[in-house]
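Below you'll find only one chain, the form predicted alone, shown as structure tokens.
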Amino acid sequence: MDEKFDCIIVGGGIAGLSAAMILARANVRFLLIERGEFCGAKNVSGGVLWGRDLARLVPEYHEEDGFERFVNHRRLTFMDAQSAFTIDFKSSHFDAPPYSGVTVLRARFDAWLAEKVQAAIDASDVADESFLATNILVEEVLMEDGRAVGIRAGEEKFYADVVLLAEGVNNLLTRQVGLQADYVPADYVAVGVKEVIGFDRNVLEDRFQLRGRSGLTNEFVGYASGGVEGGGFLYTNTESVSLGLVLGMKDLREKGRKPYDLLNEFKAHPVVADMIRGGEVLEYSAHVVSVGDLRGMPREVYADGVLIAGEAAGLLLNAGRAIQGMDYAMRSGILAAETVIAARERGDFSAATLKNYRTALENSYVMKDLRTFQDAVHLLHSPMMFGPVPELICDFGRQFFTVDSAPTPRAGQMLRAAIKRHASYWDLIKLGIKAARAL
């Protein structure tokens, strides 16, 4: 592999593989380098891939086994120490492919997507000149006169017209090329801890009301995170659930809590304990993730000879409706590859040409959603949202559903009593105004 490539992709996650698929189909010569033993080996299992971009890359994906379940059932649960108040939505409207969301186990999904990329390479005009290379750690982006010209892995150097960084939240190479000054501050990252818990398939489907490949997602707010900024989640897979927490790094440090202790407390909550009863823990993992705050993004996503995609660019959003990141990684990888193809046709890989990637990203749903829902991101990180609000909701629910052979107060009286015990009208008015502006 001595010759120069058109593009080198660093990272074999969703962003890198999506870019590779587009490049292979355009007969662009590329080298994708993944540090794990296989694509997906280093990724934390479990999550939801939202949107329709997967169908764009692999139109018949829904007939294969790369994903776990399609999502047609959503729950949002507010918790205090003993209770849970759930908003539940299920619809057959989401039953037909291409689905609006599918649960995936990353080790399995990424490996499956890599197989599809390899098939695209084999079918291309450059089958002998494009490669997926695994188990290699990229240590440096090679620079000449302020321009990225390749990468170094150990003693070996590889050159290309453009380097696409899809290295994930670890921003070592992004900092090397000068697009980020330092590690992303703790204010803008979170720790995700997760267990994959296995079940007999029939037990899983009966417990969560699943049929065929249908699936459920459940987000949790309040007691789930033990007073630390963040929340919990449960996603159903084919024969397991992914259960975990996302916890603000800074708040976690300041409160001296350990993620695994909080996860155990979450699992012991009576509602969650019933959900996972009889399951076997198959896997535990932890990972740093972005929180979706634009202030944590690199100062730019392009420079001379280099592009940044996926979580390396801080493209993740939790605005309360869904935790989106994999779909952003996929779309950004696609847009980055299309930019590379256009630059190759012009023979110009300077920043002046590669800035079209930024324009495409801004015009996509990715940056539009990130900008539209920035206030929602900040609202969700308000202490009111993981403390008083879920406690108030559960308190009201406990009163509302109690029947004890005594005169029953009106719902309004119950609500006012719950507010008085957990918050103030003024706090709720301020929160309501923020929510109205954010959503």
Contents of the next structure:
Amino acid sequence: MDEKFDCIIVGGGIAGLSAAMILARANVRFLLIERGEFCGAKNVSGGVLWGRDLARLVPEYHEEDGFERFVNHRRLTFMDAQSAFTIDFKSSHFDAPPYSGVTVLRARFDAWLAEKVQAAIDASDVADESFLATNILVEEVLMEDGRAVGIRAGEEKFYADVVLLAEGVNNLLTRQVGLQADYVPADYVAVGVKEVIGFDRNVLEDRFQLRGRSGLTNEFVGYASGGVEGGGFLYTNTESVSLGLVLGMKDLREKGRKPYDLLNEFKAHPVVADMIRGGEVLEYSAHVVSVGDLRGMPREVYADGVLIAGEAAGLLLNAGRAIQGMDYAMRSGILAAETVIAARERGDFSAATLKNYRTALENSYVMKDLRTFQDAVHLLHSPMMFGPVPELICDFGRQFFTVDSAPTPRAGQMLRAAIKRHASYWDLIKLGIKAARAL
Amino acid sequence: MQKLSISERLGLVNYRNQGRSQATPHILVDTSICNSVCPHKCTTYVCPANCYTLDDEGHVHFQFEDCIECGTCLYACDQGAVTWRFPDPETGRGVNWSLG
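Could you drop in the structure for the form predicted in complex with the partner chain? We only have the form predicted alone so far.
Below, the chain from earlier opens the complete complex, with every other chain and molecule after it.
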């Protein structure tokens, strides 16, 4: 193909498709290349897409079946081997669209979003000149005089004014163009393992107090990850739950544990076992996930003729409130596309112009949150948070909720006793100071 | 709720070119590094698809067929033994998620 596109997008995940949607609406000619058989075929996520940007891309999304359930019920559970102490929040405040969070299964959601992008292409002035191409692996970013000019897939070369890399966390092309070192250390990534467990819809809705399309998210810390840095999650889908663990890669290596064994132990915990009883495992999946440490991110998110969006840029954050990544992918894809549109109007795709993407990202909630909560990221990865803290909370809970026909100590006494058994006051004071700074 | 073995779990995964015996590997592992200098041989336990195994003599073996392209070995191996690529859609095996 001799013709040149305005933009080539590598990767048909959320970042790439969000960018494509904005480009299609602006009548920009682009080629989106996805290596899977369809958009989503290669993608795995824990499963919650937060934020309201989806309503910006597909205003009628809540009437459609792209997502699984909207989130109006959230739980954070601290675990020891036998107990679970849960903070539980449910509110009808979250019942109306646009929802603040929806659960998704990526092979379905991304394919659905791709259909919406195709519809936007069809409705654009350049319907015959923009394409979503699947089943093609991009092997190389073509460079001329130090700037990206296109891509190579097998023997075929495609050219464009700008290449948007939305290739996901295993960002081989980002490394190839020199924006990230060839080897990214294990410190900056985790591995997620997940089972999608199917249920009869009525059973699921009764068990998790769901109504219509309402959904529950539950994160777990402590015993869930078997002493390895990380935590667990359970998210309700339409007729299944996504149950999994996210495990710090370096700690997993040091502790010598197998992720799928840890997943079995998590499933066997009495509290989790009661939640998934009678379910049938439909799919097992796994994927590397970045941990949101700024030190693990690419050096820059742009260069001459190239932009990086989504998890390829390391845009993911778990600050304890929510695991956010797909919303960042969506927003960064939108901002990258807007940068491309502005660069096209100016006729300049050099780093000097594409730098505006960095500025836009910095001014968005994406980089603001990532910077604000760096200390929280480090705190959550400290051994106290996945060992002693959940244990002492469960210990306190067990004392507090025990009624055994004997004189009962005051709650304060119970708490002090629990602290003594699992940590020291000094440890907790240090943790408290860190937490106060982090949050 | 049943606990699944890793082979039962992988039995639930769909792959491209599943029937093809001559699929091209997308990951190359220099197991001579694993078997000489590596102090931890961590790929044999961190890989979520159990593509890396130890034999009775403690030697590392790699087979790519069950690979689900998660990328774990790309980061876990700090000895330079793993050359990691994405599978070629035509000749590679490659995972095909139905739910994801």
